[in-house]
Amino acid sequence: MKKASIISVGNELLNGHTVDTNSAYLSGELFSIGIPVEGVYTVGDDISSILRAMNLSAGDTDVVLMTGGLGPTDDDITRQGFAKFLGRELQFHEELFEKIEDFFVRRDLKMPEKNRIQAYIPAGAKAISNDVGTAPGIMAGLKDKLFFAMPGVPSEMKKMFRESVLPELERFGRGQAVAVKKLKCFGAGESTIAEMIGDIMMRGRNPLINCTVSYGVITLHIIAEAEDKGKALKMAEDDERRLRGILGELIYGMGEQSLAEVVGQELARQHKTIATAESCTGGLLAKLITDIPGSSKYFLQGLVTYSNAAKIKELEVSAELIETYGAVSEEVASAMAGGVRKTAGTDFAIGITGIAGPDGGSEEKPVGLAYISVDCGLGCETRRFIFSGDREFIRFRTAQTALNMVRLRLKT
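May I have the structure of this chain only, in the form predicted alone?
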């Protein structure tokens, strides 16, 4: 199977001033046409570094895509590195120069002399048209491999890739296909899920199962390779069914679905409504719910009752309850959920109280402690959790867990 490498060039990528979004974009586009990315390299504006990355890439893969370093300034030396890799001299192209010059003329500007370097490309290579900027791309073949250099400016790179590079790669990659299925899981850790599915995650297997983690959400990527899209898709679907049989309700969605989206869809389907009362999450849960278009159909009210006084006034939590058990307690979380459900008149309500840190914890009630209560009128379920991490992680994980509790309650 033909594979690709990506080389991002620029000192600004190494010093943290610029985030490399080009590699992520190109990886996704290549994957969609069945050419997986084997490696991504980030190098500075240095000919020896560019040459080393090209040699490594050419040794491992069949396609090499470079972005950046095609500008007119002295630090833009990708074309020189490209030429050295090919063992060829840079050649001046009059037609490229005229096009670059016309770019400035149409804007009533005088072209700086430095832009002349952009009309040079390695001998025998093909220039790739750039209708957005002044830097033409470069394409060359060597030993049954394809090499491309594109501008680093994302808007220029994307247009050039879609219009000129992608068609070349689609022809080059005929006879191979990749299909991907993503299963989203919540409610168990990465290692637990890995133990449950066992040998299915074995390296070298086709389909390959990869796993990523973000704020407690485990995403299983099913990656199937075959000679055509239909066969690859069937292989991925077979593994999907197998994983669903093993993981059951731990799987909450597919693709890019969020917990908030899945919960919202189910609330709407069942014609149910929900309200929230939050303390330590500070309205984050309500935000996640209302980030979903159409959430007004089921989300009626959200209260942030951060202080004890607010809990007493807005949710009718008794002062005696808070005094006896503390604001961070199972009893108060339950009272918060019941209070907001009564106030809003909803089918479901969530109450959250906890200690997000970094201060405020104790031996009895440590930082990361959260009580989450889900009240549906027929009963109130309250659970105690201790989450590790910084303040942002604790708050987000608490809100996600609350959504998952509602999701599971909606299944009953």
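No experiment lies behind these values; they were computed from the predicted model shown. Just so we're on the same page, rigid core means the largest C-alpha set that superposes within 1.5 Å between forms. Residue numbers count along the first chain shown, from 1. Compared with the form predicted in complex with a further copy of the same chain:
Relative to the superposed rigid core, the position of the CA of T398 differs between these two forms by less than 2 Å. Core-superposed comparison between these two forms: the CA of G264 stays below a 2 Å shift. With the core superposed, V132 shows a C-alpha displacement of at least 2 Å between these two forms.
In place of the form predicted alone, the structure of the form predicted in complex with a further copy of the same chain is requested.
Below you will find a single chain and nothing else.
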């Protein structure tokens, strides 16, 4: 079985300024194609450290993935380290230079002289194109092993990995069979889900069921191993069916799907439209909905009515209602949903009011309290929640819960 190492390069990773999320992303991707990562080396922008990590990695594993240190400034020296490791010189490539220059020209900018260095790659290595930034990646083979250098900026790295590196690795690692399925759940805690599933989550079982949690989204990873891909896939599918039987509508999607994506797909499929009226989430719900390309088909309008005046003027929530029940109340949430549904003329509308903290809570209305209302024209469903965590967590959990309420409503 082929194995991989990761080398994360950058002083910012060694002084606490940046959390290395790249290696977790790459580990997961490599794991899912059956090339497990044996180790990660995090080193500074320093040639000898890069060289040593490359030598150690090459000694242990078949694939070495580096991220970071391909920028235009003097401290970016991954390409020099790469060349030294291969025992080759850096070569200037006119066509890479033109691409970099073009990157600036298209933005009506003059290319800084510093960026010229990015047109150099080690002799005999292959440049990997970068559509979203200036730094091309580098790929080279040495003694039946594959070496890659990618930018450290996560968005650039991910795009380059998916489009150019992953296909190379799939070819390279062929012969092993691992099938991975991810089931995304929302609406119950990790321990509740673990109890529902029971023995299937046992360690050492094949398929292995792993569970990860992020902001209330529980992801169940089904990892099946077998002699061939078909058999592994069948094992994973059998487990998927079993888990779906147990968890039912707690499962909202698969793979990398977000709640906003699933809700959006269903709205589009049913030719329905939606609008939002937010107070404590302050635009986050609209942001999550519009994260999805093509959301303009179903998302018509969002209102962030942070002040009471805006709630009254924009949503026709009556001042008396706010006076009687308070801005954070079931009544106001429901009036907000109704108000925005009317003004936007949509099929569905969401109203959210709550206390995101850290201040503004009271005994009766604590930080984390949220009222979420979904109006579908045939009536309003309003629910009360108390979420715990910091401001960011409470806001995100509130917005996600609102999307989940719409998801369940769209099913009926």
